[in-house]
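First comes one chain, alone, set out as structure tokens in the form predicted on its own.
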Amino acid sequence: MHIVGAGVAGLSCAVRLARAGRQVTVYEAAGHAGGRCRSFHDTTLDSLIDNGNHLLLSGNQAVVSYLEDIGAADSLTGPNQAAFPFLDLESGLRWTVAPNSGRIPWWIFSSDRRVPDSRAWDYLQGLRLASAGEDTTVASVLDTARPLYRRFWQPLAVAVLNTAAEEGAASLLWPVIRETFGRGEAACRPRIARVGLSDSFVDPALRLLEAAGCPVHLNHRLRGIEVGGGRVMALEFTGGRVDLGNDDQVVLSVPPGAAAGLVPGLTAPQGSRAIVNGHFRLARAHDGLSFLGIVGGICQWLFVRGDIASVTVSAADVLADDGAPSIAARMWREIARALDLGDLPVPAHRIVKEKRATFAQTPQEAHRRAGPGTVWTNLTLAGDWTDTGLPATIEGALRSGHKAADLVLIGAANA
């Protein structure tokens, strides 16, 4: 069993197969596993930081299942009750969105639990997303003139889709709302990695694979696939060729552009969107806040872990073209205001640009998502860009890996 790609999609596939007793070999082009979902020690900050910030929710079922499988179920942290604090930089208003338990959302009728200047009807308009067609954008089904759009729907859509709400696919936003906010407070409690993304999602998986005798080969870039007789015959890596036996299966878990270049005739998303993350060292640990939604500025989500403040800007193609010093200065002004730090100079920081963070989750590009199966009998696809029914998130990536593993196991059982 050969898995190409050690991002979280590839790792989740490998873990499921290893736990089912299959012998798995994983190949990764980079010198590290985890893809975008990883941590590293930054020398400028002298601290462990995540490559990109990720806010998870307790209703992310694949996340919960995967962390349980790798023995990291307790590696996430967050409040005991769902609460989403926000700051509007233009007005200075602060508020907290606080869903209630149970599936009936009575919280939208309480002014203390909802966005300022919003009405209950504004939230109920979100049900329009459920019936939105595949060619419909988020902005086209919601009232963009209402304050709730700017203070809730728009930032939520951008965070989930990494695409502007005016062009983001409504059909991809709705499943997230249905599985989290639609299931009540217990399913939408915010969760972040207690130590870091690698500590939660990557390192425990690598330890499990090692214990199962399943090697992970880093710095192994797949250069080509040899096909014949309706199946994959060999894999050509930078380090050499791997010939496949009659029973060998391949799961290809690489970015869409790479997959399209490797698999003959494969249709995959072509456009992409950037994410820019900024990490700043605080003078001291900031107590009482782990994350904050920000509207009215360039920052969108602020995360605080100890004495490191990190911000995320999604759908950031324009910002990514700016220089790091300019980005840092703009981000720091907003962070200082959000944390009431006064007029402090920009501290030690690291700006991380991911210019192709996810595929562009527009209706047009969503139509180009491929399913896990291929015309080659021993080749299966995985990755957050495949047709999981979810956006390109950690949850979607993990589900794609699980689905690919299940197809392999079903095929083996029917062979």
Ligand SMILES: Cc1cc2nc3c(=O)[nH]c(=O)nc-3n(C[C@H](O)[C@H](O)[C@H](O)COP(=O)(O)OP(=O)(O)OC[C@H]3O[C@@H](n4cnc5c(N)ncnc54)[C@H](O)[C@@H]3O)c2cc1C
Given for the second form:
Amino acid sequence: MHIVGAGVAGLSCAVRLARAGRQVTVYEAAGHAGGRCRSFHDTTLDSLIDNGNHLLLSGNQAVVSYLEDIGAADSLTGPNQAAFPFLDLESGLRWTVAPNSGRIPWWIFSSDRRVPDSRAWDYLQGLRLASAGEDTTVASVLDTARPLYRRFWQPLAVAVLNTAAEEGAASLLWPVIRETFGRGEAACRPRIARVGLSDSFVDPALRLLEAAGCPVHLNHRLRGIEVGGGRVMALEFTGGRVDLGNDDQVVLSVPPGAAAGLVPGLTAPQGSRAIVNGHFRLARAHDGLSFLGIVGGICQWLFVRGDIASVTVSAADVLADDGAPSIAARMWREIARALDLGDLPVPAHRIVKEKRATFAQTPQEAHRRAGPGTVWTNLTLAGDWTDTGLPATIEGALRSGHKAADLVLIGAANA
Ligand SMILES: Cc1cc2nc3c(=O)[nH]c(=O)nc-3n(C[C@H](O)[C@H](O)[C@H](O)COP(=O)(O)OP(=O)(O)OC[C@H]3O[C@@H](n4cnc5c(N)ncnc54)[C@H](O)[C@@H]3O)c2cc1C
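Alright, leaving the form predicted on its own aside, put up the form predicted in complex with the ligand.
Every chain and every other molecule in the complex is listed next, the one we just looked at coming first.
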């Protein structure tokens, strides 16, 4: 079994196959595994930081089962109760969204658990997302004039879809609401990696693969695939060529642009959206708050881990064109206000721009997602951009990897 791409989709596929006793070889173009979900040591901050803050929810079932499989189930951290604190920088209002347990969302009838100036009906409008057609945007089914739109629906859509609510696909937002908020408090507890993304999602998987005798070849970029007789015959890597035997299967788990360049005739999403993260060193560890939703500024989510404050801006293509010093100054003003730090100069920081953070999750681009199967009998696709029915998130990427592994195993069983 050959798996190309060691992001979380490729790793989850490799882990499932290795656990099923298959001999797997993983090839990765970069000098590290993890793809868009990884940590690195930043020399400016002299600290381990994630390429981007990743927020997960306790209802992310594939995340839970993958972390259990690789022995990292306890590597996420977060509150014991679902609670989403928010700050509106324009009005100065602070509030906490606190869903209740059970499937019936009575919290929307409780003014101290819901967004200020919202009515229960504003939330029930969200049910329209469930029946929205595939060509419908999030904004087109909601009342954009209501305060709840600006203070809840819009930030939620941008966080989940990395695409503005005005152009984001309603059909991709709904499954997330159904699987988290729709299942009550226990399914929507916020979770972040306790140490870092690599510590949770990457390093334990690499250890498992190594223990199973499955090599992971870094710095191996797939440059071409040779097809013939309805199957993939060979893989051409920067490091050399791999000829495939009759039983060899290939799972291609690379981003959509790379996949389209490798697989003849493949339709894949073409547009992408940026995410900009800023990481700032605080004068001292801040214990009061681990994360905060922010509206009315450029920052959208603030995460605090020890003495590092990190902010995320999704759908950030315009911001990403700005210079890092200017982005840092704007972000820091908002962080200082959110954490009540007063008028401090911008501290040591790192701005990370991921220009192609995810595919643009518009209805048009969603139509371009490919299923896992291909016309070549031994080639399967994985990755957050494939047609998982979910948005491009860790949860979607892991499910795509699991699905690809299951197809390979079923194919092998039927051969
Ligand atoms: C800044 C940022 C913030 C995010 N925030 C969140 C969040 O809060 N919550 C959430 O759930 N998700 C979030 N995501 C999305 C999440 O990170 C991705 O959905 C997920 O990591 C995608 O995994 P993947 O394996 O599908 O793709 P990738 O991680 O892109 O993996 C593909 C791998 O293939 C390799 N590759 C490419 N071409 C080749 C080739 N020719 N040969 C060999 N290897 C190749 C790449 O180097 C890469 O390692 C965020 C993403 C970013 C960038």
